[in-house]
Amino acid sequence: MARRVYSEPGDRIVSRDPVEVKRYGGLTRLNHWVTAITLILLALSGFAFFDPSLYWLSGLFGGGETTRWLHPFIGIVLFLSFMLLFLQLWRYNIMRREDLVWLSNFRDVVSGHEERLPELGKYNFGQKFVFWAMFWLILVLIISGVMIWYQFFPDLVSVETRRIALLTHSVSAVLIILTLILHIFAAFWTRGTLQAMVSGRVTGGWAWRHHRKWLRELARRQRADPAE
């Protein structure tokens, strides 16, 4: 049976006094922020067509016609950006037994008693949930988006199918925005998380408290290969 790996090749303990740990490389961070920015732009431009009272948001993109033209292309950028992120991170977001134990004791997470929880790899259940929710919702959005992209694919599907695709696209958009809000809230709730996606590094104390199994693996790996 293959040993589970919780850390990426670029993860490492950078310094030991004080302990500082490299959590994300430059490409991953750039990838993350491109995905986040395009998702926000899609939300704003999509809301402009969601309800007449929100049409004024189209002014942020140069008017209704420009917004309608631009929205699907931003969607393609989002899809490509997230898929690149997915290829880098999917294996570290596979659900494990400890994630379910973490979820069943979520009250301890909220109350700050994480010492009662099982040791975790690089990501906890909440982070994995957001990752997989984003993956499936973006997949649904790109497929349904192509189906309703009348300017380029007018005869791809029937009118009835296009109506179903439009409803699916709208519901998925609302769900992914809620997922994004959850992700942002969690990033601010857990101090140090945002720093990891800005600088790429976290303190040893943060890693020990929230992702102890990941930190232990890095320490073992660097003891085995001191040159790393």
Ligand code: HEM
The other form holds:
Amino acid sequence: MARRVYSEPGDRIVSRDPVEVKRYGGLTRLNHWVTAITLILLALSGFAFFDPSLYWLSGLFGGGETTRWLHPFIGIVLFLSFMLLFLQLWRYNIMRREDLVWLSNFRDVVSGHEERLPELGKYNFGQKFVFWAMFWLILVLIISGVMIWYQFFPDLVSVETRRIALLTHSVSAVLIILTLILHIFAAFWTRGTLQAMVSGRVTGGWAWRHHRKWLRELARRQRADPAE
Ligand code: HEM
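So the form predicted alone is up there; where is the form predicted in complex with protoporphyrin IX containing FE?
Full assembly next; the chain just shown is listed first.
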């Protein structure tokens, strides 16, 4: 059986006072923020078609026609960008037994008694849930999006199938926006987390408190090879 790994090759403990831990490299952060910006642009342009009361949002993109033309292309950028992120991170988002224990003791997470919870790898259940929800929803959005991209693929599917694809696209869009709200809320609620995606580093205390198994693995790795 393949050995479980909790840390990416670039993760490392930086010997400073206070100790810092490198969590994301520059390219991964760039990749994340491109993904984030494209999803927000898609939500804004998509809402313009969602209901006539929101049509004014198309003004942000230069009017209805440009918005309709632009939206699918931004969708392709989101898909490619997320897949790039996915390829880097999927391994560390595999659900483990300790994640279910963490979930069943969610009350301790909310009340700040994390010492009662199992030690975790790079991500917790909530982060993994968001990761996989975004993966599946983006897949459904891109497939249903191509089906309703009348301008380029007018004969791809029948009218009935296109109607179902449109409904699927709208429902998935609402679900991914809810997932994004959860993701942003968690990033702000857990103090010190935003820093991971801004500077790429977290404090040793943050890593010890929230992702101790990941930190222990880094310490072991660096003890075995101090030059790493
Ligand atoms: C604009 C709002 C966003 C903020 C403030 C934000 C913030 C963050 C932060 C702070 C992290 C690091 C968490 C950690 O390492 O513990 C993170 C990770 C991540 N974010 Fe975002 N993010 C945003 C939008 C998005 C969007 C739109 C997506 C995807 C569609 C996304 C996908 C991810 C993924 C995949 C990770 C890595 C976590 C994992 O693999 O489980 N984020 N984000």
